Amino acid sequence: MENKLDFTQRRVLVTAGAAGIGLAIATAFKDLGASVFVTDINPAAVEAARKAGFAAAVSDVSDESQVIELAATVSKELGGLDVLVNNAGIAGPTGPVETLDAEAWKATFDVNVHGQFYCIKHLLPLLRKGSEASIVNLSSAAGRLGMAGRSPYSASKWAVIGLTKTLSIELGDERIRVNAICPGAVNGPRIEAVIKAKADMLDRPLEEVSNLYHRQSSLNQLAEPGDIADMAVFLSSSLARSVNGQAMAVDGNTEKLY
């Protein structure tokens, strides 16, 4: 019986892959035999990833010139590319829309949307030569629901869904599948920072707001980084050969964002 989770002949790039959700995704692919390249903006995290056995480079995906250089490096290090996981993203500022700094708004889109565009544009030539090519874009539960006080983040993640669905049509004839993952609140330092910023905005106790985040899904729990990694693996595998243009929620059925 064919092992549909065999990645021994697959080459994978994970952006922001040296820590957090990205590292969980990169590790999942590596454990299934893939050749994995990770990029991250944090030099210390990149060095740790190298020590863990990953090919890695420091890169800021919001800078197109750095992405062009990254594409050349991936081509040299992996000899090609079969899976691109656009994981890089930032939380952006928190607050009522009239209080938000325009530069902070722009920076959120520079990473969350423009970074994905740059990576797809400049890595597409490698994917076109790859095997069972797949692009997985990280969106969010905030990309399908409104999120009061987080308009830059939510708007950017909605944009990711539009990009995903459009490219799934544009690249479908070439058998390059494009899907998105919409995580809910994922356990880790990033959501802790988001919760603190939200508590400060609402002028409510940190513990109270934290409890709201923990209970906003039907499962009354946060997702774990490994849950997101499992979905990325599935979407990139032959198990999902007919899954294209989808926004897959991994959020415990989140219905309201605080």
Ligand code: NAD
Second form
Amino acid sequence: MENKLDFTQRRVLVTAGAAGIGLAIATAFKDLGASVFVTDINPAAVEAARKAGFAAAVSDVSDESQVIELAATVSKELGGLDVLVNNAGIAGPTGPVETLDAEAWKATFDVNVHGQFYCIKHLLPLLRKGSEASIVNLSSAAGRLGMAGRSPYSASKWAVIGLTKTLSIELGDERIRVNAICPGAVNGPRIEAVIKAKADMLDRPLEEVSNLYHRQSSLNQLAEPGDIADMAVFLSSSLARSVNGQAMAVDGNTEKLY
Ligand code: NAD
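The structure above corresponds to the form predicted on its own; please give the structure of the form predicted together with the named molecule next.
First the chain shown before, then all remaining chains and molecules of the complex.
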């Protein structure tokens, strides 16, 4: 029987893949036999990823010239590309909209939206030559719901859905599938910082806000990084050969964000 999760002949790039959700995604593909390249802005994390057996390079996805260089390095080291996971994304500033700094707003879009555009634009020539090519863009539950106090983040993650839907049509004829993942709150240091910023903004006890974040999922739990990795693997596998242009929620059913 065909193993639809066989990645032994497939080459995968995960942006911001040296820590957090990105590292879980990179590890899941590697465990299924893929050749995995990770890139991250943090040199120490990239060094650790190299030691863990990944091909890796330091790169800031919000800088187009660095992404052009990254595409050349991936081409040389992997010999091509079949799967691009646009995972890099920053939380952006927290606060009522009139208090937000314009530069911090723009920086959120630079990473979360422009970074995905640069990576898709410059890695597409490799994906076009790849097999069963798949692009997976990390959006968020905040990419389908509003999130008070996080307007730049939410707006940027809605933009990711627009990019995904549009490119799934543009590239569908070429059999390059483009999908998004919308995680809810995911266990890890990032969500702890987000909860602290929200508690500070609301001037509420940390524990109270933390409880709200846990309970916003119908499962009353945070997702784990591995849950997001499983969805990235599914979307890039032949199990999902007819799945295109979708925004897949991995949030235990979240109806409202705090
Ligand atoms: P994180 O904040 O833990 O960061 C992971 C990595 O991103 C770090 O190693 C960091 O160095 C790297 N990075 C930051 N800016 C970069 C840049 N410009 N170029 C390259 N690398 C960069 O993030 P995470 O929690 O693992 O989130 C991963 C993705 O999932 C993001 O797109 C995020 O918006 C999305 N997401 C996360 C959650 C959550 O609860 N953590 C929820 C929904 C969506």
